[in-house]
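Encoded as structure tokens, the following chain is the form predicted on its own, with no partner shown.
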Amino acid sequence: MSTSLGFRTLGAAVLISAFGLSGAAVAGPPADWSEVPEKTISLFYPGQSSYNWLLSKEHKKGNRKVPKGAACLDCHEDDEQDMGDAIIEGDHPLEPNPAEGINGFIEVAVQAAQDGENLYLRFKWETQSDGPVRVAVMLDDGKVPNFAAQGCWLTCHDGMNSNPEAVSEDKVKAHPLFGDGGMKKKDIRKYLAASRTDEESSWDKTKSADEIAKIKASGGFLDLMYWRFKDGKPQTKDGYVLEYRNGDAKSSIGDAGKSTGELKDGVYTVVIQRKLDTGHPEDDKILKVGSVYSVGFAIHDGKVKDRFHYTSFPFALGIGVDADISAVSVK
């Protein structure tokens, strides 16, 4: 049985509105997706994996690394689908409460290429269900110290919603920055520890609005985009991760670009068109053909939410050039 779940399940007026198409022919994603070159990644499950956690005794030997920028990988190489496994199964201290149903880690092929004006990212997993699936792309270009061997790590910690010590409503409403007199926001999502006061990168010691919208202008902020089905409906978003897991301006929604997702055969492949350059450098990375960047990747693969996703640990993406991943010209 095969369910197309891409953005051509829309009608060509929905396509209009949403991402501002005419009828001028546009860019688009490799014909033949066989001539580009794949790269097998293991995503795994993490559970309460907070950089709390990382920084603590439990972690052994990476609480003294890990302050002084070891990258995961120096450390865990070929080790995600065990650890992936041994947390899924539960009675481990970093999952109280597993999920059911699904495995402690999923392979992913990944290829990537670029046309001068647009990054393509594949993705192509065996599902579990043939329920919601959300794709999740985290890039830096150097200015968020120790992405590039840390990862989506940097952004999770205590106090977050399903983490430990997760902050009740009330607590986030009353918060100067972020509640009902600020952001109104109900809850705490991934953050970066440069928008934080105090060494243990607390929910509540933010910097003022200010200071963080100096570190935002020098680029010190994570850009995030993803696709997902929900509802019955692709969509793709596009943010960046800083003192809040936030959209986009306005003016930027929408600029992860025409992206397509289908099940086939329990399997899925989803495709993550971005423009790189968004014309929005304040809150989206501007890519650039001969460089490199770092990234990290999550999906989210079945009826489940919140923590329960599989996730990389970071890899190098290429520009043209040669990398970890490297997207290669389909000119």
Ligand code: HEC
Contents of the next structure:
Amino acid sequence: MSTSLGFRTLGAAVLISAFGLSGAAVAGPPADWSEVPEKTISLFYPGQSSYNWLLSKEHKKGNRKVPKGAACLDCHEDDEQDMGDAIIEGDHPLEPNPAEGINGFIEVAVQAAQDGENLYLRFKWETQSDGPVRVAVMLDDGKVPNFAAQGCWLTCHDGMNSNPEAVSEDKVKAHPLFGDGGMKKKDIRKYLAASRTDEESSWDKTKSADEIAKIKASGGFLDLMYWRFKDGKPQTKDGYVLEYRNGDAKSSIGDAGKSTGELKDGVYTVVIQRKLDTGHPEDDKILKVGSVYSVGFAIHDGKVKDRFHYTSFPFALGIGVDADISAVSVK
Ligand code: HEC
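Right, the form predicted on its own is done; let's see the coordinates for the form predicted together with ligand HEC.
Time for the whole complex; same chain goes first.
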């Protein structure tokens, strides 16, 4: 960082933009993360707890309240570790083939900061692997019903790749929207109920492409960003979830080099960044200082893929304001 963060004034910012330089030249992550408040959350192994399962009788009591929009944390405060352990240990209806030798949960210290240009999120956890890790952030601005209460589970359905009743490639290829005549997909990925026509949000009961485009244009999608760190180097993927887990037309978290991942003494420390205003409201959520958003996190810790990840319940993220997790202002 070439400019001292302490001296960034409004005048300097205006001057710099007048010269046509990117504001990123002066913006930057906190010089000292130890001054930024830390929130420790437990990400747990969810097995096959798809939204369909949450609505089934097996999800005792939850099955009646979840469709009414009840928050997971209303009933599951401090449950994460027990649930993750119960599901991973085997002999659990939510996990037919438990991965061996991995824990049911990971405790992650989360910190957040913003400098008027970028959002910085820092994750720190004891890793179980020296392999690559992947951190995913799902983010909403209140446009997706129930995301603030129920988080990532809203996107997780039977029929998806590595979930119950995973749909065969042949069936996907024959589907008018997803198949060879449309999006040319081979499997089913995350999606939102708003993109489907039936009460069960079945994978194949899709709304028309026009209707889905209208939902997207009104912001009814989730921003989904990934950072994968291999040998400390980040690779990013910028997408959104609506009728499918789509990639963005143009990645706006593409300057991956600015995110960092470090493995030291068994602890992974990852700092990811993205612009508050990416300039692409069509497939990104535009973040404003002073506003609160909802986020859910997922971490693939080591050589695992698909559903073998750790997931969080949703949290409120305040940009420069108080919330469950507050992105404190640094300048
Ligand atoms: C009205 C209360 C209620 C709500 C709301 C609720 N649950 Fe549950 N959930 C339960 C009960 C009761 C059980 C069964 C007892 C247990 O294992 O904790 C359960 C079990 C589970 C289990 C299995 C845990 C295990 O150890 O077998 C998972 C996973 C789960 N819930 C996830 C969720 C998620 C995700 C949400 C939010 C989308 C949610 N629940 C919302 C009441 C609720």
